[in-house]
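A single chain comes next, written as structure tokens; it is the form predicted on its own.
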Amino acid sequence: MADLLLAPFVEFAFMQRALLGALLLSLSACPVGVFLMLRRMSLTGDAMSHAILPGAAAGFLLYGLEIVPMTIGGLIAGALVAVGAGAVARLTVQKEDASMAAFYLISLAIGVVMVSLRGSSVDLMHVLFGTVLALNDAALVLIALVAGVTLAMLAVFWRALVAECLDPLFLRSVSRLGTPAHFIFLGLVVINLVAGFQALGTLLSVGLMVLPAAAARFWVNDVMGMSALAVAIGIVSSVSGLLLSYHASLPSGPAIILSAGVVYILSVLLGRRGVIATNLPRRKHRTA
């Protein structure tokens, strides 16, 4: 058992450095996820994480599968998507979900046409669905940059991130921190999808950041421990991913972002707020 679990960690390089990717991602996005889940922004994630597309697959036209250019290049596209999007709600009568919708799904499109018009199809699947096998020394330092400073971040503006999460009028009532914890938290979001898409592709970065968040609410109420959870549930979805994908020969990126959904399954079933738990018949206690 020790040899299965224990024995592709330590004979081989590429899956210690994807395990350290996967370990680094699980401290940074899975933190984020609890907030952007708090804020029922998950789906807003998962569209941005789609919008990222375009950049990427510009800096890989321009310079090849090189980390600097399509991360900048991502940066750049989710930062246009969402001030788009934005626009488009506060100028029209769209909702802004509408038109992040219609934003993302125009962005994968063009990213996709973009990536084909030069790669191969090993180049878009790279794209689509990461490598995490093969993350090299500079994502891992990008990853670990990303890491360094949501931690320091979520340190800092703790009180005020949770406060204009739970109650944004009465943060901005009592302090002038109530719109930069806004922007805060939307930049911690992008950066943590830009890093995630360096191991996980464009598809599945934002699975690391949603599924542990929404598994822990089912465990935990306050959000310390909500994200301390998902933390753990990242960490143990990561390493069983890789294990699964090494001794079953899946795809890495998506054997992890499955082994946080079975815990999710698992969590909605026998969570302390899942389904067996609030439907079960509560005893009546007799009276006198």
Given for the second form:
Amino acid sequence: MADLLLAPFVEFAFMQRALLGALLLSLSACPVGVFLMLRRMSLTGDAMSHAILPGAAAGFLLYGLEIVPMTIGGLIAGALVAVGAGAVARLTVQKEDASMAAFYLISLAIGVVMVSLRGSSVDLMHVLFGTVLALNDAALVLIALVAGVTLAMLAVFWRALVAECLDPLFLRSVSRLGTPAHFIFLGLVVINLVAGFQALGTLLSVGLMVLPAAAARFWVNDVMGMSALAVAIGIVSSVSGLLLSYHASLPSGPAIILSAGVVYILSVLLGRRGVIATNLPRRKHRTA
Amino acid sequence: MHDHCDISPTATDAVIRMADLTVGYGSHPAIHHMNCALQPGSLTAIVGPNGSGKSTLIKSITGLLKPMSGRCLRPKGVSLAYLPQQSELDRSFPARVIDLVSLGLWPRRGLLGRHTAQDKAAVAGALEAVGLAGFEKRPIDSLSGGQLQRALFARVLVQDADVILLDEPFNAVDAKTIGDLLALIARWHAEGRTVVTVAHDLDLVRAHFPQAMLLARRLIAFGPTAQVVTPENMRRARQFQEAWDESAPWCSADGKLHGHAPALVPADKAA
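Could the form predicted in complex with its partner chain be shown next, to go alongside the form predicted on its own?
Whole complex next, starting from this chain.
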């Protein structure tokens, strides 16, 4: 048993690096995902993960498979789409779902065109699905930096983020922090997606953000507890995904996301607020 | 064009002063050239038909709506608590009653200030005062409409503001809750705070509010309630046209224009 679970991580450096990267990503992306879900923006996360593609592709076209240019490109593209969509939503009658969809579709189309101009489909697969088993030092440093920045920003802006979700009009009546908090949050989404795409690819990095948070919602009913549980689910999914990938020779990114998906399905069914618990006939009740 | 009220808008000791205030949506005013001043410690009911600009006036006092012309002023350092008619509160958010009420600590503690034992006592005291003691840990999605309104009043209590703006706080709550909320308003009044409440029930206004403001896009009357809420004034207020008149004539008062097109058409011919 220990051989099955521990040996891969003890024996192989690349597994250790993969584990470290995935754990750091869980620590930072999962709490961000909780707020994404509470703001009903889970699909926005998905859209943003597509939006960073042309930036990453531009970096790839100019410098090949190098983390720094691809990351910077992804950051720029993500920031453009986030600010553009956010600005349209805040300055016009259009809501953020429509403006975000418009901006990310344009962005995604540009990205696919750019990748297909040069490079093979193997490269495209790498950009889209990542390779957690080939994380180099630069990628690990980047992920660690992003995790540090994310946790610090969440700690500082926690109260504003909660208030902006819970009662935005109230926050506007007592503080001017609502709009900055919104954009800082979008920024956190972008940097976490960019950090994740080396390991998991642009399509799957959002999975580690959304799935553990969505699963945690079925178990606890406070933001702090939900974030902690989401991180725990992210870590469990990372470890089991890596093991699955190692033993069954599956691609690592999808294996991690699949593990998180299994936790999500189980939570939907068995969670305290899940399908079964809330639909069981409840005959026992208190007097008041 | 101008409406003047009993209390001079230039009163220097006013806590809220509207000077030639016009606020609206698009180029259409919901509050039109209003002059008025509220004295510190006053307790005022705003009455008027639907669409007469009551909520708009409250929102411009809070600063959430920017005026098209004129100004709405309050002295520096005067704090303000606002309970909107249509709260943007997300009731499915995983928060407990105590989390919601603790939001009221924001003006004092802001983003990073630690909530002290004294703050926690203030929150507990507010819950006690609104009759929600023991509800601290209840999730907000399990509250009834009246209980939620009590919780929001508790948040206003915690805010400890000089000026309290309540937009239709008695909507869809039962008689007992209305009574309890009125008692809180009376307590704020006794503490010397300025309270402005939008209300529709004229009997309630006559019984509990010494001063009233009757709106119909413009200020119809302002002063002691008995002199404002009269059949004659109410009839005048009802006559105002609520209907959205897309091609309403451009207004030019004192030669100052608001709206974005020059008023080339004489007002009497444009309609």
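Nothing here was measured: the structure is a model prediction, and the numbers come from that model. Residue numbers count along the first chain shown, from 1. Rigid core (definition): largest C-alpha set, two forms, superposition within 1.5 Å.
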Phe103: Cα shift of 2 Å or greater between the two forms (core-aligned): yes
